[in-house]
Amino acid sequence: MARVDAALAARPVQPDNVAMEKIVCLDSHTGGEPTRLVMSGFPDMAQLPLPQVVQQLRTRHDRYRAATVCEPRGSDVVVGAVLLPPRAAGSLASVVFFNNVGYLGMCGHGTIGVMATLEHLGRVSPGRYALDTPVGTVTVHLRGQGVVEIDNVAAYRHRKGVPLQVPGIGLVHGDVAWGGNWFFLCDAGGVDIGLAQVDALTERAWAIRQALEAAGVTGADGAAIDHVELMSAPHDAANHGRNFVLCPGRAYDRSPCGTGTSAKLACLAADGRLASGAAWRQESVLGSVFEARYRLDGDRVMPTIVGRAHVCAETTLLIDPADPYAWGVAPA
C-alpha cells in the first residue's frame, strides 16, 4: 500500500488555474440499448429552434457529441440525448438525439430512456407529456416504473419492393419507409437474428446500405437511408416478428428500435396485414420486446410504441485540457 501511495503522490498535479469542463449525464438502457441523457455541460442553445440547435451542434460544437458518446467515455452503441427547454406550448421539454457519427431526427428507445430518467429524478410522475424533437412533437405516456408509451410522428412507406443488387449477396427486395428515420426493410436472408450471428448480420446490413448508396436509392427528397432493418420470424411464438437494425455508425440496435418498428408498422398497414389498433410485438436481436400498434389519422399511420427503460448510472464526464483524447476518439 505504501508503494501505491508513493506512486500516486509522485503524479503531476493539475494546476489550479486549468479548469476541466464537466458534462453531467444519466445513463439508462431500453431493452438493452443505452441512452446517455445530458443534463448540463453542453453549449447554451436554449433559445434556438431545434433545427438550428442541430446545425450549431453539427457545425460548431460537434466535439461535445464526440466527448459524450465516443471512446474513451462511450462506445459505438451509446446514443446520446441533450435535454433542452420546450419549444412548443404545452410541451415538457425538447430533446436532440445523437450517436457515434452524427445526429438523429428521432429515437424511440431514447425517448423511452429520457422519460424513465426524468421519472427517476422525480421530475415527472405517471401521466401524458409532449416532447419536442427535430422532426416534430411526440406524445408520451409514462405508465410508471420506466414503462413508456410513445405516440410517434407519422410513419409511411415511401417505396415497396425495391430491387437491389448487393455485391456478395445478390438480388434483394426491400421497402423504403419513414418512422422518424429512414429505413430499408428486407428479409434477413436466412441468417438467424441472434447474438451468435451478429457479425454476419452486420456485414449483410452494411453491404445493403452501401448498395443503396451506390444505386442512388433514397428516401423522400433525396434523403439518405441511414438505417437498415433485417426482418425474420420471432423466436417466441407469443410475438410477431424479430429485427436486426444497423444504425448509421455501423452499430446495431440492441432494442427492437422504436423508429424501425414504426417503419415496420407503416409497411404492414400499407399491405393490409395489420389492422388499426391491433398489437404487433417486435423482438430485438437480444430478445427484448416492444409492443406496437397504430391508428389512422386520415391516411396517415400514427404509430404507438411501448417499452421499458432502466436507469443504470449517474456520471459526470470530465474534459481535461491536457488529455489528447478529451474530446473523444472518432470511430474508424
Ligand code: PYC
Given for the second form:
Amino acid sequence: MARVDAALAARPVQPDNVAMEKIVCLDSHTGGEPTRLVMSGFPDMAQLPLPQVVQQLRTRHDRYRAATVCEPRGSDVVVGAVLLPPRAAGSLASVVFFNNVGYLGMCGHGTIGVMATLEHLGRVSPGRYALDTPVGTVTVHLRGQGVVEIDNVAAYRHRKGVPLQVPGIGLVHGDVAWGGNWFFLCDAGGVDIGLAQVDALTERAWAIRQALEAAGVTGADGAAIDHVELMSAPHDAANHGRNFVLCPGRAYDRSPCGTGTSAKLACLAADGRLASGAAWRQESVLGSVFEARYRLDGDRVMPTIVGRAHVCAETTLLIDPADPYAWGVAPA
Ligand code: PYC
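Next up, the form predicted together with this ligand, please; the one we just looked at was the form predicted alone.
Now the complete complex, all chains and molecules, led by this one.
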C-alpha cells in the first residue's frame, strides 16, 4: 500500500484540470440500444443550418464524435447525439446523431433516448414537441416516464425485390427503403434472430452490405445503403415481426431500430399488407419492442414509432492532452 501511495505522490499532478476539455453527457438506452446525449463540450455550431453542422463535424471536428462514442470511453454500439438550439421556428431543439464511423440522418431509438433524458433533467414535461434533425423535423410526443412517440419523416420503398448475389450465401432478394436512413430489408434466411446467433447474423448482414456496394445497389440519388435489416417471424405471438439491424459501423442495433421499423412500414404499406392506422409490433434481436403504425399524407407514408428509454448514466468525458487515445480509438 505504501508503495502505491508513494507512486501516486510522485505522479506529476495534472497542472490544471481546466486544461482538459470536458464533454458533458447523459447516457440512456432504448430497448437495450444506448444513446449518449452530449449536452456541452462540442464546438459551437449554433448558427449553422443542420446539413452544414454535419459537414463541419465531418470535416473539421470529427474527433469530438470519436472521443464521445468510440473506445476507450464508448464502444462500437454507442450512438451519440449532440443537442443544439432549434433551427425551425417552434422546435424544441436540434439534434445530430452519430456512431462509431460517422453521422446518421435520423435515429429513432436515439430520439426516444434524447426525450427521455430531457425529461429526466426536468427540461421537458409530457407533451408534444418538434425536434430538428438533418433529414427533417420530427414531432415527438413525450408520454412520460421515458415513453416517447415519434412521428418520423416520411418513409418510402425505393425498390422492391432486388436480386443480389451474395458471396458465401447465394441469391437473396430484398427491398430498398428509406425510413430516415437507407435500409436493405430481407429475410434472415432461416438463421434464428436471437442473441445466440449474433455472429452468424452479423456475418450475413455484412456480406449483404458488401454485395450491395459491389453491385452498385443504392438508395435514391446514389445514396449508400448503410443499414441491413434481416427479418423473421416474431418469437412472441403478441408481436408481428422480429429484426436484426446491422448499422454502418458493423454494430447491431439492440433495439428494433426506429428508422428500420419505419422502412419496414413503408414496405408493408406498399405491399398492401398493413392498413393505415393498424399496429405493427416490431421485436428486436433482444426481444425489446417498438409499437409502430403509419398514416397517409396523400400517398406519403408517415410512420409513428413508440418506445421507452431509461436514463442510465451521467458522465463527464475528460480529454487529457497527454493521453494518446484522448480522441478515441477508431474501429479497424
Ligand atoms: O433507431 O433509428 C434507429 C437507429 C438507427 C441506428 C441505430 N438505431
